[in-house]
Structure formats: C-alpha cells, structure tokens
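One chain is shown next in structure tokens, namely the form predicted on its own.
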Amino acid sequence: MGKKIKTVCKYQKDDLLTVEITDIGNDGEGIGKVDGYTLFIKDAVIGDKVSAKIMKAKKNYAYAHLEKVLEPSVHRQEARCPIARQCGGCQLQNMTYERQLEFKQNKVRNNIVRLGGFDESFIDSIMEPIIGMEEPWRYRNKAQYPIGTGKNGKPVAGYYAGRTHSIIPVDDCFIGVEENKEILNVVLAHMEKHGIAAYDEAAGKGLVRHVLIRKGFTSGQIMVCLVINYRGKAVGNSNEFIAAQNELVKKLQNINGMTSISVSINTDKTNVIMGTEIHTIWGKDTISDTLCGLEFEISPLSFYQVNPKQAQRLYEQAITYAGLTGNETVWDLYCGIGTISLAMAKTAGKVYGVEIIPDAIEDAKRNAKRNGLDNAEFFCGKAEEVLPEFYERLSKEAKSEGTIAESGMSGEEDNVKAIHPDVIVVDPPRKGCDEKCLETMLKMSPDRIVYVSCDSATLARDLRILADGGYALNKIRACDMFSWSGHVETVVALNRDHLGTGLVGH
C-alpha cells in the first residue's frame, strides 16, 4: 500500500495577492478567486478588484485581510460609521443599501434552492420582493454599551470588536438613536468625577459592567438601566456609586423622554449581561411602546423586537399570509411576549401561544389583558413538548362527546379546532424547529402553516420537512430587520396540497 501523500495548500500565511470579488458570503464577506483557489475577505464589495494579505490559509480556500480596494465597485460605498470595520455589528457598511437588499434577497432564494432541494424556477415564481427599510439608520430601540477602562485610564463605552471581548470605544453608533451619546456622556462623566471604576472582566473587580439603554419610538418614552457588580443590604450602601447617584439621576432625568432609571445587579463572572435583580431609582419600572395598534409594557428585562417599525411590517405580511377572516383558530409557538399572537388575535377567533421563557410568559398574558384581548391564550414550555402533550390530551378529550378541556375550552368543538386548528405560526430561534415539534404539527395538519424565520439556512431545512409532509410553499418573502448586517428575517406561507395553489393573502 503506497504512502499517504500530504497535500501541500497552493498559498501561505502571509501571501499577498491581487483579487477581483464576485459574489458574497453569508455574512456579507467578498469571495473571490485566485487560479481556482477561494478567498474570503471581510469587508470587500462584490465587484472591487483588491489587494488581500492570507491570514488562514486551508487546501481550497482562504481566509484573507481586505490590505486595499485596487479598483472600487460601483457598490462600494463610505461606510458612514469611522469604526465600521472593527466593531463586530456592521458588515455591510462599505455596500449601497440597494445592493445590500439583493444579496440579503438572493442569500434567501439560495438557501432555500439549494439547502431546501426546491425546483428554481418554482422558488422564483412565489418569491416577493424583499421588505426594505426607508430609513436604514437609527432603527434600533435598544442599545447595550459595555462600560470600560480607555489607555487613559478613564472609563470607556462602545462595542466589542468583532469575535473578541476588547471593547472599541463608541461615540455615537448611527444605528442606533440619538439619545445614547447623550446618556452615555452623562454616565461616563460622572464615573469620571466621582473616580468610580470600570467592571474589569478578568479581574472581576469594578462596579458599572454595561448601560441598557431602551426607547418607545411610539411613546417617545427612554428607560436607562446600569448594570452593575455589587450586591449589598439594599442598592445605595455602595460608596463609590450610590453617594452620588442623586446626581446622576438628576442629569438623566434632565434628557428628553427619560421616563425609567433602573439598576442591574450582576455579580457573577460571566458574558451574560443583565442580572436577574432589578431596582428601580427613579420613575417606573417599566416604558410603553405601540406595534400593531398594540401597546406593550417593556421592562429592562423584556423582550421586544429592536426595530418596531420593520417589525409590524413583518407581522404584517404574516397575518396577510394567514389570510385570517375572524373565526380562526391559530396556534403562535415560540411566541415570546405574544407580539404576533396579540396582533393576529385582533383578528382570529381564538389564539394559543406557546414559549419556553417564564417572564416572557407573563409579560404576554399582562399584554393580551393591557389590550382587551381575551381570546388569546398562553402556555408556558418547549414547543416540541407543549404541542405533543395538547395534540394527544385534546385528541383523547375530543372522542368524549361534551367534556370539558383543562386549557379552559368549552367540550368537543372547540377540542377539535385546537388539535386541527385553521393556522400554525412558528418563529423560532436561529436553529429552526424541533423535530419532534414538526412532526406534531403535520399531525395537527392545519390549512396553513406561517414560518417566520431569522436563518434562512434552518428555514430550508424544515421547509423541505413540512413539504415532504404534504404541505406546499405558497408565498415567500424576506423582511431587511437589521440593515448594514448580514441578517435578514424571511416568512413563508404554506399550504396544505389538497387546498390547491391559490395563493393566500392574494
């Protein structure tokens, strides 16, 4: 037997070599190619021509640092952000928002072509145009800033650089609103004053770790929460910190809309940045916000979506694809604060919505009783368990003619509309569906099924699941949530085979 031959990689660390970009990664990275061997380069537009110095080199392919554009693309653009490229949150800024959209709409119809194994032609013929910002800056309604130590030995606010845990000082992030560098100025310069210190994560030691900062756009409404290493008797015994914080709260009191203060307590040497106990200072504990003709109490806690206005376009277009008419029953899993369930309850006839967060739980049954909506239910579990459960106590309870359901459903019709119900709406984490949890919605077989996704690639995975299943893709259409990103939100409509091919919503 003849000896393995190690296979030698065509180029090295450190090379440097000249590359036309076309096309782009799924994280908005150039791809390019030299002599058949594949770079990815940060940073680069499809369509530039440039110089790129290896930094990983494997056998096919090559991970390379952008060194200069040598021609710019006609889509290469000044990124508006001075620290675009360090901070981790923008990868797109060097490319026009009009480019931007047709890759984030052709990332979709790939993924769901080749992971999902649908027919081209078929995939571009129910495909929508994708739902583009008309303001792509300053969308975001929640801010957290980690609080630092700069080379001067004062403290510092900004963002971690990308895949590292160094924070890039920020004065102002353009995605975000206009109130945080005003807060985060107030916050740094009474640190500064009152020689409070910066958390230092190896060490442990330091009081203020990150500010949550949180605005209402409807309301107008801003909630600043700190958060903070220490734990005492009560919030105020900390010399360094709560001897001034009078002050502090006078001068955040002062900015326009500031309507809650709060602090974090977070003692624990971990990446995780809220702690579980929160303490009001001044004001309310909580801000009010409008999506959906909806209004939601926001706590420091909460989860709400950060950029309301292409969410209620999003929610929009899955309650058309739901094509309610008033007497549905839809079951909403993963569904959070009950954001979707409540907008889609205004108009069905009962709503069941399941998640595995106990807060976010509650916060949905305090919103469904803030808005009137007392057709709107919610359990709190894993949705690939909560189903099953329901799915076969109801199927038992629906053979005996009249009983009454535990959930509160009045006897066998109602039983039977909740284990067949009209829609299934799913908008689950960045993995995708359980199996478990599609395998019980098949068996429900609903008329229509409604996916809101975050990752396109776990979209097409269980696309091809529930079409295997007997249910067909009806409509699709992507959704820009988070511009100058490489992220893009997508709902899908389906159908069940036997209903045929009209198309909901239409």
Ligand code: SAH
Contents of the next structure:
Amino acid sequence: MGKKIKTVCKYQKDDLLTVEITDIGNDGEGIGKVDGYTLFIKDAVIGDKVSAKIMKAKKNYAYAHLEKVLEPSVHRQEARCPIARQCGGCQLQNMTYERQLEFKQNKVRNNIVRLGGFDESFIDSIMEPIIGMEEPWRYRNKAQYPIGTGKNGKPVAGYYAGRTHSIIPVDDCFIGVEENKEILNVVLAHMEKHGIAAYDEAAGKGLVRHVLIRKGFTSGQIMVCLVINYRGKAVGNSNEFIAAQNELVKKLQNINGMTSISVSINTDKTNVIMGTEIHTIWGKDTISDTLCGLEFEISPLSFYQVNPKQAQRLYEQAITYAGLTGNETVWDLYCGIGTISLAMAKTAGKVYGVEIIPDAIEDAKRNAKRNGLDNAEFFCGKAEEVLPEFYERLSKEAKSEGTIAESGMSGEEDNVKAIHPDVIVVDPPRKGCDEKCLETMLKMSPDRIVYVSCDSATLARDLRILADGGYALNKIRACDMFSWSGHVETVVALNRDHLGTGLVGH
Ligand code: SAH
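Having seen the form predicted on its own, can you show the form predicted together with S-adenosyl-L-homocysteine (SAH)?
Once more the chain from above appears, this time first in line as the rest of the complex follows.
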C-alpha cells in the first residue's frame, strides 16, 4: 500500500535538446515538440530553432531553459532592456510588437472558443481587431522601485528578480517614464552621501524601503513618495535628519513637473509596499490627471489606471458597446474609483457603481463631485452581495406598490429602472464574476451587458453562463494595455436575445 510508482520520463533534467518552436503558451512562452514530447521554453519565440536544457521533466512535457537560439524566428527581436530575462516584469521583449498583438488576439479568441464552448466561425465573425498601442514603450504612469543594498554596499533601486526577494539594479526601465531614472539617481546619491541605509527585509532594519513615482500624462505633474521605516523624531539625530530631508527636497524640486513630495511610513515587517500614514513634505498632497474627459486627483494611495492612454481607448470601446443615448440606467460593477461609471454618467440618465474597497468608493464619490456629475451613486461592498440585496429589496417594494401608490410615480419608475436597467457593465479582477453576481444580473435582465475583462479564461467561463442565461454575444474586442507582458484586456458586448437569434450558445 502507498507504494509510489516512479513515472518513467522520456527525458531527464539537464538533457539538452534541439527543438523548433511551433506555438505560444498562455504567458507567451515558446512551445515545441520533440518526438511528441512537449517542451515549454520561456523566452523562446514562435518560429525559432533553439537548443534548450530540461529543468523539470514530467511524463508528457517538460519546462526547459533556453540555452541558445540556433536559427532566429522572423518574429524575434533583440530585447531592448538588458535585464529583460532576469526581471519578472516583461515576458515578451524578444517578440516583435506586431506578433505580440497577434498572440494576444488569438489568446482571447481561443479561450472564448475552447473554454467558453462557442462556435469558432461565429466568434471570428464578431471579433474586432485588437486595439494595439501607438507607442508600446514608456506607457506606465506609475513605478514602485524597491530600494536595497548592492554587493558593493551602495544603495540600489531595481526590481525583484521573478518570484524572489533579491533586487536586480535597474538603470532605466523602458516601460516607465524617463523621469524615473533622474528621480532615483537623486534619491540614491542622497542616501549614499548621508549614509542613509536601505531597508533590509530580513533584519527589518534600515530606512528607505521603496520609492513610488507617479506622473499625470496629460497634466505633466509628478509625484514622489518615499516609503520609509521610521516613526517619530527620537531616532538618531533628528536635526540632522531634517536637514538632510530638506536637501533632498530641494534636489527633487528641480525636476521638471515635480508637484508633490511625500513620505509614507511603513514600519511593519510585510511585503505590502505602502504604509497608510502619508506626510506631504513639499508641494501638493495630490497630482491631477485627465481620463475620458474627466479630471482625477491622485494621492499616493489612490487607485488609478497605470496605462491611461489605452485605458481611455478601452473605456471608449465599452461606452460604444453600452449604446448610450442620454437617459439609460446603468450599473457599473467592480467600479474601482468610478472611471467607467463617470465616463458613462456623462451620457446616461443614472449610473450605479459597486466596489469592494472603501477608499476607492470615497475616491469615486469625490471624482463625481469634482466633475459635476450628480447622476452617479456608489455602493461599497461585494458585487455578489450588494446587487442581490438591492434587487430583492426593490422587487419586494415594487410588489407592494399598490399600498404606496401616492408616494410618487417617478420614484417607483426609478426603482423599476434600477432593477431592470438598460445596461450592466462589469470589470472584475482576474478571477472573474462570482456566480451569484451573474445570476442576479440575469434576473435583472438588462438589454445589454458589457463585460470588461483582464483574464480571458474566466471571461470565457462567465460568457458561457450569460449565454446559457439568454444573452447573445454581439461584439468582442481585445485591447493591449501591457505590452511586453502576456496580459491582455478584452471588452465584450452582449444583448438580451429577444429575437431568439439562435446564436446564443453556439
Ligand atoms: N473599473 C475599474 C477597475 C476595475 S479593477 C476602473 O476603471 O478603474 C477590479 C475592481 O474590482 C478593483 O477595484 C477591486 O477592488 C474590485 N473588486 C474585487 N472584488 C470585488 C467584489 N467581489 N465586488 C466588488 N468589487 C470587487
């Protein structure tokens, strides 16, 4: 009993194989076959002929390390970043941008077909071309650099090497803004000059943990927030500390666009980056930016889209799919700081937003006010709880309406529209929508559903549920928000299938 049968693998660890890459995996890795045995090879590009060393062998497949490109693919290009392979950030820097877009388009299509069980030619007929970036570099408006101590004892800023806690120094990250480098150089030189220690995770000692940098792309405003392991004035020579701080502020102030400099206090032994206590030490508490014609104020702790240009294009697509004409009632589930809700509120009658994080809801309410939109209402809680509760309560009220007939028709009409809206938009995190949420959406029976997704596998699963519940897929469009990574966003338009087109579920 319990005797383990040893699996005999065709190949073993450290075997060196020559293989042609014929496919691309979910995260952008190369896939090739040797005598029917599948190899997954990170950094290998479709069309390459490579030699690869097996790292982990299973019965039918193995993970292998790319040793050498023997014949490069036409889709291969030199990675722009010298540390692209070590740093966990980009997975596709070796692939041309055009091929990357094709990969993402296919990934969405194949997931919807295979995991959602939809007809291939039907999906091909409703899928629009992916929205690629005009400029795939320097698109991120936010960077959080961990600060550590390099081998030579000097402070370094960089990235955690994929899934580890060791910092790889970064000179310049090409997906971030150019100012990042300048700001980091100032901070690191200042630390070195004053002997200010970087935080040491293992010991829980040292001062500077992270540097957060944000830039408003439309406003040009820049924010720097130093996350420090320091509380109170009694530690060390406080006069010296303050003098050093003033010197640092002076240097940072000179950087073009500098608007806000702050410190965030984080003395916990945790891998959460930001502490909740923030002190502005120079300039404003926030920077501002414009997205979808709305002004947003961003604090170090606020949520905000990291690729605002593409976010705007994705949301414009969602608005088009929502088919707003001026008086519709819309629910925006998983609304974050209300970007989609408010963009839609400009052309809808009434918008209800639901979001689980209280701070985000506070931001959403403030953003509504700042932009003069009084037709948006926000609820804090889980979509799968808020929506069913709201639906049950208002349905009951609607049933007993006879007894409250005089309370005003318009209020009742609003209630009916709230539980049977024109449009429901969802933009859930990677795990997709909760079943209870989807179930309630079906009961509310909106004319249209717009599904914005950052994971096409869970999207496919949820589309199947909505299709089985009577909704027809109308249009699908992928959007690239994170070039050089395997991630892809998608927006899908669904219609209640009143006509019984028969397309549902096919
Ligand atoms: N539409 C938003 C971003 C959506 S990201 C924007 O435009 O900025 C997904 C959001 O869903 C996050 O803000 C996350 O906090 C929230 N969330 C996660 N689980 C949730 C749940 N069960 N119910 C409601 N919101 C949830």
